[in-house]
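One chain is shown next in structure tokens, namely the form predicted alone.
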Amino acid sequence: MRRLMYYMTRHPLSLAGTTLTTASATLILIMAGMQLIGTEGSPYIGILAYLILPALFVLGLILIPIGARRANLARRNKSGKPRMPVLDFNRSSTQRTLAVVLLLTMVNVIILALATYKGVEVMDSTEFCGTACHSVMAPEYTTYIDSPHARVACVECHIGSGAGWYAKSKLSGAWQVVSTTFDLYPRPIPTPVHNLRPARETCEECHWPTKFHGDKLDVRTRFASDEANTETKTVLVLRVGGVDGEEAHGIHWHVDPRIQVRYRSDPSRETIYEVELTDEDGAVTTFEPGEPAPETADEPLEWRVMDCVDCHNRPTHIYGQPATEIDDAIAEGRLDRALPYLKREGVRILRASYDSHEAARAGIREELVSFYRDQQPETWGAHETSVLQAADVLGEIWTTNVFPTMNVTWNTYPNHIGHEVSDGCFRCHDEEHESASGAVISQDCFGCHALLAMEEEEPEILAMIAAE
């Protein structure tokens, strides 16, 4: 034992990688016992302790060998002779020194098992991904918290099972702490994400085509513009459709995996160009527009198979509107429907521009403390309290929808579902993409769903369904 020390501490090297190594594991129990007994810690903590100990750890462990060597070199060099160890196996000292560096070889490898193990498990958490960049990820943690997709991990979804996707991200996010460490990432992060894995690898393993199809009665609540932020209700019927049996139908029916849809775009899918349908007899039919696709050698158009994204582009980090922020705080309660004309103001303090979300919650406060002061002064006298809960309730829906530091704003990230804020459907259904035979790609709005009421304050089919 004394002469294995020898060799790891006789050379400056060797001595240097035995601390740091011995620190490094050291660190590496540490910390892994405190969290199996419950102690949490940020995920800089499982950086820490998980990816950049284990890299010293390593470096320690390579450091032993060339400082053992280097000391063998300096001590042939003085004394004219090879100085190589005799392994003399009939010796008592010698089977402990094996022992031992067999043992200590043992527990060097079970620290880097353990170590790999949970390093991917650090790189795989949602905690990770949000918030270890958080000057980069902070709109995208921020809308992920706060979606359907919450409880969903990232990986989940921009992974999925399998090595091979596990390699092409990490090899990928090699860049990206690149980026992030010498500040050449863009603002806004450009979407879509083009080396996303298909969406029947990760969506379809929870939504399978097969499990959607039939009607969802849809009751959407909004809230007018004038001074009692009137409430009116809109009721449709979607189609959602899918696989039913052997036929698709509604607004899912491309899901039929006997038809494949294709199109031709610009890079960001905003601008669809030829769309391409081939059925389940396997006849092809090309829809173009009226005017041809302006390709260039510097911005080259894509073909690409239609999936989910190409519809739901954002199914978790979902930027919302000023006005229907507005109109769902106050159905949920958050804002009182009492301050006049609180709807028309608050989408006007929204649509302002701030240099920083600290910046937009006291100009949001000042501007709406201002409006009922000095123009409603007997509802700021009345209902001060609600005013100044209404001023922190938008400065959290602006502050979780705009980030001035990575430049998104309201309208940076459109959302493709529905036809009201962007394009989205309109970008294929828009009766402008035709066939050689003359057939359109329809906009008929009854093929997606049925209209019962449209903005009606107390809608008859409402009273109708309740009574039953």
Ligand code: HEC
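Between two forms, the rigid core is defined as the largest C-alpha subset superposing within 1.5 Å. Treat the numbers as computed from the prediction; the structure is a model and nothing was measured. Positions refer to the first chain, counted from 1. What changes on going to the form predicted in complex with heme C:
Thr105 is among the residues whose C-alpha shifts by 2 Å or more between these two forms once the rigid core is aligned.
Annotation for Val152: C-alpha shift under 2 angstroms between these two forms, rigid core superposed.
With the core held fixed, Val408 shows a CA shift below 2 Å between these two forms.
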Given for the second form:
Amino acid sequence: MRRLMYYMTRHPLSLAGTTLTTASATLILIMAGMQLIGTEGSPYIGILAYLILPALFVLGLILIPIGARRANLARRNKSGKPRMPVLDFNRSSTQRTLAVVLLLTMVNVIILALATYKGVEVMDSTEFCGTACHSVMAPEYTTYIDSPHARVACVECHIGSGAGWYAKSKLSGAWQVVSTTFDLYPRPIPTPVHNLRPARETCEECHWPTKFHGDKLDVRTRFASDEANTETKTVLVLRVGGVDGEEAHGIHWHVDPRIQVRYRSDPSRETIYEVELTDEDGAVTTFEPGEPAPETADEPLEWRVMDCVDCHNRPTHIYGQPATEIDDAIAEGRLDRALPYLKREGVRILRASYDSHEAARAGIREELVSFYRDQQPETWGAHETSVLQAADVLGEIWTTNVFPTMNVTWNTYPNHIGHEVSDGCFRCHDEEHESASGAVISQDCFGCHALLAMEEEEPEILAMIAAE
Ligand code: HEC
Ligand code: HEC
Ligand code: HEC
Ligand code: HEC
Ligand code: HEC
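Return the form predicted in complex with heme C of this protein as a structure block, the form predicted alone having already been given.
The complete assembly is shown below, putting the previous chain first.
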């Protein structure tokens, strides 16, 4: 026993190792204890307790034998004794030392197992993914907490169940921790995510193709850029479709498991070249693009099987557009429609760029106030609080969609669901992708939706529905 103590302390390195190991083990146990009795910590406590301290713990364990060996070498050089310590198992002191070493090893293994288990749990938590990396994940986290999937953990979509993907993503997760710490990540974080787990194994755990059917009536409220911010309605019937028994139709026809659509694109997936359709009988049709793919050796084009994410690339990290964000805010009563030209001015002001969220809030307030004060003095006199409130709401819209520290601005992350802001569906449905027999991928408006009203003040169709 005394010999063990001697080994653990006689070289400065061993001494440092012993101190490090003991101290970090004590801290890990205290923090685990605190969590057990329910003291809620921030994700930083979790990172410290289960990621950083265990690393120090292992470092200490490594230092002890290194120090001991150095000390041994030094002693041997002096006395000419054998290089390795002679272990005589007949000696009771050796037996005791061995027992203590075994016992300590077991304790160490338990502490490390606990720390590893908890460490994985911490890394899987949404708080860790979303906030530990702070400014890096701010755009993704901010858009996520306000989305239909706010209750779905990051790992449900980014990792999903299954050991293979789990190990893979943990490795890339470890790399992300390192690159965040040392500021190596790209700004903005690139999209698409090329190694995202196939949607069949994530999205389809909760939504499956046979679950959608029929059409969906979609009424969108818009406000014009005139003085009155005139309210209009756009009415669409989206042919959501899906798989109904033997038949698949409408928009979700693409995810019928009996067929497959594959395409080749540039790495951003914004420009789609060949599209290949394999139908239920196995017959293959290739639609060649209007412009052939550039063949460059250093940027190989990827073939990809189309899945949910090719249309729903923004199911949760949903970035708005100035116009539609203002429409929503007026419709919900957060912005006062009585303020003349609010829509027009709001869109103009939101498009300006600022270096930080603080600068944006201040600059937006300044711009809006000076517009009403200088050009609409009556409104300014009568509705000053409304104008100031509107400035705050515009500031909120800007800061939840634009992130200067990450170089994320309007439309950095295009949404592929429609065709208004990015090409979306029209990346393929452009009437230019053509098969050998001359068929094209259709741009017939009616195939995807019936457009019953387009920015109309009083759409007849809504009056008809209301009258029924
Ligand atoms: C409902 C599923 C879902 C959830 C939950 C989710 N993501 Fe995503 N995430 C996606 C999809 C889909 C993409 C875009 C994939 C593509 O286009 O290749 C994406 C992309 C990203 C990107 C790349 C940048 C971008 O916007 O394209 C990051 C970083 C990211 N997610 C982080 C997170 C974090 C952090 C969380 C938890 C706070 C989270 N995600 C939760 C589905 C999800
Ligand atoms: C853990 C379960 C879960 C997973 C995984 C999941 N979703 Fe969802 N999703 C939901 C729930 C629950 C809702 C309904 C939310 C609501 O009604 O507010 C929803 C809503 C939606 C909607 C409708 C949104 C809207 O505006 O009404 C779409 C589209 C969608 N999910 C697509 C996806 C895609 C694409 C993926 C994979 C990248 C995915 N989901 C993964 C549970 C999930
Ligand atoms: C070809 C593009 C495309 C593909 C592929 C696709 N979707 Fe959709 N999906 C849409 C469109 C378009 C809508 C209607 C959007 C809207 O309501 O604004 C929609 C609507 C939905 C909705 C809401 C349904 C409703 O009735 O409100 C869910 C949930 C959904 N999709 C999930 C999925 C899942 C899961 C997959 C993969 C199995 C998938 N989608 C594949 C384009 C697609
Ligand atoms: C990667 C290319 C691609 C993209 C992106 C794409 N489609 Fe398609 N879509 C196809 C192909 C290929 C067909 C089959 C064309 C044919 O058979 O003539 C098709 C067919 C359709 C059909 C007809 C389905 C049926 O009942 O036969 C609809 C509806 C449709 N797409 C809607 C959409 C919508 C909505 C989007 C965007 C949200 C979209 N598509 C995006 C490739 C694509
Ligand atoms: C390949 C399918 C497809 C075709 C073809 C198509 N659209 Fe659309 N369109 C969509 C989808 C999907 C949406 C809904 C997107 C969303 O959820 O925001 C949409 C939305 C719209 C909107 C509403 C925009 C808004 O939010 O105010 C208008 C207007 C529109 N389409 C017009 C047209 C017209 C006109 C044509 C014919 C030239 C056409 N579309 C052809 C898929 C299609």
